[in-house]
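The chain that follows stands alone, in the form predicted on its own, written as structure tokens.
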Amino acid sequence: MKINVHYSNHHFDELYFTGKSSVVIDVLRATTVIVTALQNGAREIIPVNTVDFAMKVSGNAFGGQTILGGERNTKKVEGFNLGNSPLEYTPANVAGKSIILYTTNGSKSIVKAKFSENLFVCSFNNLPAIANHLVKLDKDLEIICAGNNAGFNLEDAVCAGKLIGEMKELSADIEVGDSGRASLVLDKTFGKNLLKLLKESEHGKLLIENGFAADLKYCAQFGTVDLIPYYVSGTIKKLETGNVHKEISNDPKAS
């Protein structure tokens, strides 16, 4: 089982991920939002890569069971129901609903990897559950760090390193590429205190400046959610016991 880490998806054509197993990480805050929303009863998340497409999809919704969520440059998009703070995705707001999600980095990364055979979403909150599932799946893996505006960010890289570390503890049959080895070093250096890491990261500082300090504390929680979000047919859903990803056929809605 070989693991590669990508610190941005900007230079990839979406067809690169065809037939691969992939994990998207956007700790601050899209993948944390997805994990939280599904944990709190959301029916599904529909990731999109433009605001216009989000509006188009929502225009075809009916019955009040579809809501718009996400951000542009940390702030809620005008006309959206929710922003990109995981604290907004409470059971009262999301239970039973489909959420169309647009974010500056995270949702775009998921859409970029939509042709993967297996596509999962990871945050610090659900990292041990993801690690355990990936080891059982036993397939070569592409870890995609959403980064920041097509560039590197520290928190996603540390999360990737921590994911690889957890997997290596579960299996000796893992080969790690150079970029993955770098993420292991970053986790060893910066990953001991996750809240400190997030507060001192560039994006974390920006979120604090914009009034989202409470989000950092939530996003820094490790292993609090035993949930595996998976992408199928254009949506992200909670993996139920007994589902077999090899038998899932993706027919992406997002474009």
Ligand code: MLT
Contents of the next structure:
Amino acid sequence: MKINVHYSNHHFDELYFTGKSSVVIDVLRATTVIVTALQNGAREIIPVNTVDFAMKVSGNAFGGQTILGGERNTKKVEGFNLGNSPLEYTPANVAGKSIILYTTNGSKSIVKAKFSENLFVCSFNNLPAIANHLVKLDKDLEIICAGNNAGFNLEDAVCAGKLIGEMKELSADIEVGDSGRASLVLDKTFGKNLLKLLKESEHGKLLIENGFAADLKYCAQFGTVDLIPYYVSGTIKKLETGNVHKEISNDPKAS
Ligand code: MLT
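Right, the form predicted on its own is done; let's see the coordinates for the form predicted together with D-malate.
Next comes the full complex, and the chain you just saw is listed first.
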């Protein structure tokens, strides 16, 4: 299995992902929000890449139980029901709901990878579950770090390195290129204390400045959620265990 890491979603077009297996990381905070919302009973998340489209999609109501979530400059978009703090995605707010999610980098990265054959969502919260599933899937992998406005961000790169490290613990058959090797080194350097990593990151400092310090503690939690968010036909749902085995048992090498 060959793993490629991309530090932003800006340097390729969406057709690049056709037929590939991909995983998107946006630790602060979009992928942590998605994992939390699904864990708390949301029916699905619909990632979009513009606020206008979010408003348009919400008009088509997914069975009436549709809410708008997300941020612009870290703060709730005017007219949305929720912002992009995972602490807002409580069972009371999201259970049974379809959530249309717009964020500056994370939701756009997911939409960019929409032609992937398999597309998953990873945060520190659900990293072990994702690592385990990807090793069982045993397909070459594209890791997409959402980054910050087309630029590199440290927390997503460390999460990518930690994901590769976890996968290498589970399988000897993993080959990484330069970006993967760099991510492994970044995890070894900065990944021992995830809260410190987030507090000292550029985006983490901005979130603290904007009153979201509590989000960093939440986003730094490692392996607290055993859940695999899976993108199919425009929406992200929780991959049910049955599907996992069914999907993997199609693999001739599956035991
Ligand atoms: C992003 O998409 O870059 C983040 O989710 C932004 C944020 O939540 O602050």
